[in-house]
Structures are given as structure tokens and as C-alpha cells.
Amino acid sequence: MVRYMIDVDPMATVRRFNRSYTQRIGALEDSFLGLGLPLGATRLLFEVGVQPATVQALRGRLGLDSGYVSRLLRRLEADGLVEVAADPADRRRRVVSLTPIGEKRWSELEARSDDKAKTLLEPLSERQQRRLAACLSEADLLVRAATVTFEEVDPASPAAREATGMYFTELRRRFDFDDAGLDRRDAEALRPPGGVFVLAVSDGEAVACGGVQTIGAGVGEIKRMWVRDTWRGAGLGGRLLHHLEERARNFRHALVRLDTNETLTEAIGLYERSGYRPIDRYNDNPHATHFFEKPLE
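Please write out the structure of this chain alone, matching the form predicted together with the DNA.
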């Protein structure tokens, strides 16, 4: 009837997991019920508790109608669980935050989530608990990686600056890197019409980045490829590289080049696996030790 071990069709496996898991725990709602508040109000309370936010932000995060959220907030307010105050920066906006009583309710929600996880783990031996945790952790990484979205942003935007900042920090840890003055020059080249800068975003957070610029007729260059350390091993780098090559193709480049430092072994491995061949130095980048290129068919 059910054959867990010998199954090899990934799609069937995912479907079976979805069905069995959501039936058992996935009823996320369960833990959101029984607090004396209806589900919608509880979801809102939880969201406010994660981080105080404007009404607008809450609406966005939960995907709810403006009037509906407003009504829910009145209810939470009447119950003394949240406070709503005008945003000093823009008095049309209103900021919602938890009252002390609200905090208490919120931690009850947390405790319920803990309980649910505990019920699931308790019957298992310690070894099995660790196996389950390992499986879910790896699955989580893969699922997150699969649902990452690539967004084209201006290389001077705050989000892009933050990502490149982390990239530079990483470089500094690996070798004697100095980024003085880099930002200004590069930002120009990584902007349309000759270039592009891409962020990989998950849960509103940049987890990888990279750009393409034009360095000659028909020749593009991949720049600032970076993957957050906690996201490595999920194939994100390969997907990003592929995405950037696609963009280079759109620029009518017949060839992409890139340089890198010998200490960045994962990156070098990725380039080699992805069809890049070592070439001679093609620029005067003092930090680069290895140079690659790949023809785009």
C-alpha cells in the first residue's frame, strides 16, 4: 500500500510528505487556536510580536484586506493586547506594537509551537530525534534554496550595498583584501545599459548576489559572486551563475570572463564544474590570481 523506502520519484515523495506532514503538524493553525481569539486575530498578534510594524507592512505580510486588518486591530486593541500609535515620520501611517499583556499572549503562542515540536520528537529515541532534525534541516535548506527569487537591483541601493558589504567582509577574511574606492567605480559598470546587479532573496533577506558588466565588444565579466555561508551546498551558486550567464547572453555577449582569488576554492570549483576554462590574466586586478572564461553558445 505505502512503500517508503523503495520510492524514487521525487515528485511523489514530496506529495506524500506534504500530505502526511500537514495532516500531522502542518495544521499550523492548531497552535493558533484556543487562545480565546479567532484565527485571524491570532495570526496578526503573532506577526506584530515578531516585529512591531506599520499597518501597511502587516497587511502585506499576511496578505489581508485593509479594512479587515483594521477591524482585527480594533479587536486586539480592545483586548489590550496591542498598541497603535501614529508614526512620527508620517502621521498617516500607524505603528502597531505589543502591550505587556500582548507579550504574554505571544509567548504562549511560542510555547504552543514548542509543545507541538515536542510531541513530535518525544516518542523518538535520541538518535532518531537527531536523524529527524538532520533530515528536516537539510530539506529546509533545499526548500529555501528552491524558493529563492532573483531580483535585479541598483548596485548602489541599500540592499545591494549590504550584500556587497558582506561579500567584502568574506574576502577580507580569506586574504589581504582592500576595497577602498571599489564601490563607486563598480556600481556604475554594474548598472544598465551595460551591466546588471542581481540579488537572490529569501524571506526578504539577500542570501547571494552577483553582477555582470561589459568589458569589451561581445565580452562580459561576472563580478561579485557571493553566497551567504549558511546557504552553501544547496546549489544556489550554480543557479545564480547560470542566471548571470543568461543576462550576459541578453547583452549579446559571446563570452564571459571572471577573475578570482586562489583562496576562494569553492568558487573556483564551481567555475570549473560550470564549464569555465582557465586563461591568462586579462586585467590588472591586484587581488586576482586566477582567471577564467566561458563561451556562451
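Show the same protein again, this time as the form predicted alone rather than the form predicted together with the DNA.
Below: the lone chain, stripped of partners and molecules.
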């Protein structure tokens, strides 16, 4: 069990950790890990090495503005480390990939990063190492959860379909679920002016989703609410639910309803903690076994 020591002022704790960690990993040096590149360019090189991507995707992953990414890419191109070319599938987009020299530098970056981590861990006992790993894993999840953005998208867009596809896959794993035709039926209802579909995005990737549709005068329904399993425990489900309730208020709904299946115990617990009360069946969803509603102040 991990014991957490928390200052009276959480903000001071975060700031102190930021100062300490950036110093110890070498982020303050002009040449990060002795590779001849500053941290920003090195991190971009790492991302390209993990997976070649469009310039737009790299901006999304790193949360950087287009001008800064362009300057970093010019630096990496000038050093012969990356190549930027038109995407064969869509020549309006530019794809970034490593050159042979870049691949060698990327391997060196990996090796030096491992060495740096080893240097930080070696003075600690095995028990302390496990404790540090658990604490950093928890901190990483919470920091990423705190920086998630909510984006409204067309429910038929590729990003929305990918998220709902993962949601349906989980439902099929949990119970006998048939999603035939659901995308088509939901798409129109989850579009303005009577509905909305929301993605929770982290580092350019959808990690949760949900929507609101109008089912009656002053009554909204929350649909397709899902959080990726690796993100559970960080409070993202509660934040998304609150955001969807706010969107329902914007539609002037006084009441919001939702349904779920009995196997989704985590969702049922979330709804109960969030003030939803059980009601009788209000729709013909064959997969739903539990029905809830909540007045919106």
C-alpha cells in the first residue's frame, strides 16, 4: 500500500516537484541527455520514432502550437534527422518520419533515457523503487486527467466512430450486445440543435466519449458514455458526466435520464454517487436493465 505525503498547499507540492524533476532529468540543459538537442526537439524526435505521423497529429500529441512545431521540425530536418513529405493518401497533409541518421539518434536517445532512469532508481531499495513507480504512475494518470479537453464533434466523424467502436467492443465483452445499426440511428439525434456528442481528448487521442439527445419537452438523455479502461480511477467519468449535464442545461432540459446494463457496475455506482435515482423503464432499449433520472437545477 502506498502512503501519500501531501502538503497543506497542493499547488506548492506540484510546483516543488516540477522544479526538482526537471532539474534531475536534465530538462534545464541546452543539450538534453547530451544529444546536442534541447528538450523540445528531442521529445519531438522521440514521438516521430515511436510512430511516423502527420504534423497535425504530432501537434495534438504534444499540445504545441503550429509555429513552434514548425520551428522544431526545421531544426530536425536541418540536422538530417527527420523527413517531411506529402501524405500519399491526402497531399494536403504532411507526414514526418525518421531518416536513417534519425533512427540511429532515436536508438541512442532510448539508451540514454534508460540510463538516466537507472541512475535515478539505483540508490533506492527494491521496495522504494516499487513505491516510486506506483506514485509516478498515479501522478501521471492524474496529471493527464487534469489536462483532458472536451471537444464537440459530429457523431459520424472518424474520431467519434473510433471511440464508439471501442465502447461497443467493451459492451460485447461484458454482455450479449448487438450494435447493428446503432451508429446510424444515434448520429442524427446526437447532432445540434437537439443533441451533442463529446470526446474527451488527451494528447490528441480520444479517451472517453458521451452524448446528449432530446427525448421530450425539457427532457434530455445521456448516451454512449464510455471511459477507456486505462483511464478509470482518475475521476474522468465524473467530469464527463458533469460536462454532459451542463450541455443538457444549455438545451434547457430540466431533467436528464439514462439507461445502462446490470453488468456495468462501475457506471451504476457513478450514477448513484452523482445524484441519479432509479426509475421505471422509459424506453425500448433491449440491452438496458437499469434506468435513472436526475433533475437539473
